[in-house]
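For reference, the chain that follows is the form predicted on its own, supplied as structure tokens.
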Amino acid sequence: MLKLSNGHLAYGIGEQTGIQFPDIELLPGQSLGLFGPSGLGKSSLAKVLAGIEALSGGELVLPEKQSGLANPVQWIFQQPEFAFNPRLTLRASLEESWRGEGYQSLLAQFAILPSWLDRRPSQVSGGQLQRINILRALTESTQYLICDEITAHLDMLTQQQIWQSLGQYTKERKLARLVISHDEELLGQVCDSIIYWS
């Protein structure tokens, strides 16, 4: 289970300034939406849930990380160009995350051409890079995905293809997803229920 209760992230001077997060409980296999306008702190929430940033107050329950394996909570954000080492080929980045070549059987499912993998991040389109970014997060140890506006900058056809592929795969593996977006229509299509944060 991934659960956040009474979460608060302080910034600036004093504990009273900061972000009060909504309560979240995400169960295996569940697809939960989080709707809210820009500027609320949705990406800060994603960092907290992924264990990247520590809470100032409240309680966070995360799955235990196994030694030598990737974090079971993977944060995928909307700008994949910042998620890759620009000096590495995409193949090297995938193999680093997957600890080998186990991702290869998933290339076709996510409409990734093998030839893209010999390129560097700047040598593919934004949609192509985001597909690879998503695949990189789907390692065997992954249990929870934090999808933070992952298709916000992509065309409608690419958005549809990505959500269809991701939906099928997460259902097969019973992975949980928290889908963060200011697109209420999208959340209604890909999520079981929605939390409204304002």
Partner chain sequence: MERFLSQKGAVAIGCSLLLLLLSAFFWPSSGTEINLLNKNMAPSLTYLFGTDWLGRDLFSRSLKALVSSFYIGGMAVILSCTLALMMAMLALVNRYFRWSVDLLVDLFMSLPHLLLLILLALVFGGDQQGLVMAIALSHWPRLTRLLRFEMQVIANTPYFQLAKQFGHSPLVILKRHMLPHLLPQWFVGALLLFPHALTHMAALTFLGFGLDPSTPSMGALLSQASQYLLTGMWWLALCPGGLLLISLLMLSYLANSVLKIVREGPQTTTTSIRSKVNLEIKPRIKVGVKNA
Given for the second form:
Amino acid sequence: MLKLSNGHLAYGIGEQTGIQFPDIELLPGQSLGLFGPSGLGKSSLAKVLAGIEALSGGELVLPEKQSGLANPVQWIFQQPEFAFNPRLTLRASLEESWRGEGYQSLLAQFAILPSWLDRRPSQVSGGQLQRINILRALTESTQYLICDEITAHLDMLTQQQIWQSLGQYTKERKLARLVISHDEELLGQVCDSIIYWS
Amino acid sequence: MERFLSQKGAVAIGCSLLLLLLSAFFWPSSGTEINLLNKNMAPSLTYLFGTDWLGRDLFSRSLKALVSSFYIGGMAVILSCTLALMMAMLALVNRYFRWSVDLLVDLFMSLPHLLLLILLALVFGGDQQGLVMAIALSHWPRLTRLLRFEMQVIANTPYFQLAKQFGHSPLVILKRHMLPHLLPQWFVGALLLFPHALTHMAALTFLGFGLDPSTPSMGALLSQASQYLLTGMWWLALCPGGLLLISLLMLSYLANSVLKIVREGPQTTTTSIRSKVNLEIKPRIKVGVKNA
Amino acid sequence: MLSVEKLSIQSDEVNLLSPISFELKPGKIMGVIGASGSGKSLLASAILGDIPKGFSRGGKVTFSTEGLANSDDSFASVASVALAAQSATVLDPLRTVLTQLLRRVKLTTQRKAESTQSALLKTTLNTQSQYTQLINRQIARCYPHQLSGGMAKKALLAQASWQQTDYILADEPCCGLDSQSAQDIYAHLSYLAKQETRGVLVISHNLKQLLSVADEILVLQEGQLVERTTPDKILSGMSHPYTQALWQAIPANWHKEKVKYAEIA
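Same protein, different condition: the form predicted on its own was shown, now please give the form predicted in complex with its partner chain.
To see the whole picture, the full complex is given below, headed by that same chain.
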């Protein structure tokens, strides 16, 4: 279970300014939406949940990490062009999280051509890169996905395709996901319940 | 390494630089023999670079000076760059280390460069060793600061932050995502430090804290030559200077080709095989069309 | 009238934009839609005469105002078309939005009218008008790095609309914005067209918001014009399958059963 209650993140040393997070409880297999206008600190929330940033106050319950495996909570970044090391081929990036070639069987499901994997991030389009970015987060140890505006920068057709593949896959694997977006209609389509953050 | 060997130009330059240094090292004459009968001779076949005001063979002196300069400068630069990289890495550990590293950098940079050099040279007892230590210990802060900011930039990029969630150890993450980006900067820093180190060596020698002025070193050779330039003895400055310039150019060419390889980054072994097969199928993605 | 005749961009090997012809009348809003990579932004830059290196432009862009002689091609186009760019990087990071607006006004109007224009600008900021709905004093005082995504888009559009050109090209004016900001921007675009009778060309990949304001829609696919249609036709399903696919791709139109996978089993 992933649970955040009364979370607070302070910037800098002074405790005056900071972000007060909404309470979040994500059960296995659930799809929860988080709606809020831009500038509230939605990306900071994603980082906190993925264990990349530490809370300065409040309580966070995370699923147990196993050493040598990827974090069970995976954050998918909104702009895929910044989510990859520009020096590595996409194959090397995928193998970093998967620790092998276990992703091969999923390529077709996410409409990824094997030939894309030998390129570097700058050599594929945004939509292609985002599919690979998603695939990178879906490792065998993944249980929770934090989808941080993953289709906000893509066109509608690509958005639909990505959510179709991701929806089908999360259903098969019974993955839980927290979908962060400013698009209420999208959240209505892909989530069971929505948290409004303002 | 294989990719380096495949670049013919770099290999040729590297070999000739090595050959030059080796032949200079094993050159039979030490360039300290005084021959007052043949002083102030212009370059000729017997004396390739001419002779100086004491009749010493300038070619031998230049070669020996090149060796000692490369040795001392190289040692100092390697030491100082390693120190800089280690300090920058140390600053990543936690905030207390970061503060102490920053404090140390500020402290060293607040002291006048030459004063620091003299103090360090005195502490380490002059001579060759003292010179190396003095240069190494006084030149690291600038590079450390540069590397620190580079590291900060990378630490803030999403890809570096995302890499933490794939469950690899911090050292692996540093090696995969930080070092390849940092090493080119580090190389460039080292390269820029080299001529800097040479001039400071000459300055210390000039002030009498460095090497014995009779043993040839590039700095000493050039600074002494400047006094004789006005009397028309152009070869005293031009010949050793040209030799130094050519070797520095070769060094920078080498560094550049290494840089290029480092920039391209690691490649997985499977990649090369697969790219040969290269199946280019046009993506066919079905679009669900429904009649409204 | 802005008329585009057989406008195309190509090199020896590739066709980035196949010949496209259409005309935009003052007072009308024309939407351009298509997936990414379909050549929407290229169309805008081709109208402005700016094409990628190594490519050549074919066809003709002409502007005609009532009674005036036809002016031809790219030089004239710069004077009568304003572009609201896609990204806020075109804003000068060292100047406030207001200073940049004033600068635009100075560059595009005659010297004589300059003082009246800047006075006009200042009064419009003080009084209640359509323009202040788009951009208020708070935004005007900001430097570009202080702007949020929505504010930046508004500033970009303001910059384009303040130039008093006959035609405005808006490239993705509300990509990535929440619905309130998007509504503000579309309201301003329709004000520009209806009240100030300017021709507006809006490039977007979000069909839904576009349909409520646009008079006509151009659909592009991989550099080719699929069809030229109207919002009514799209809504009633009388359009090309590709257009229908774009319409179906809007989250509100997704088939519920088909997409809602993540139910707890």
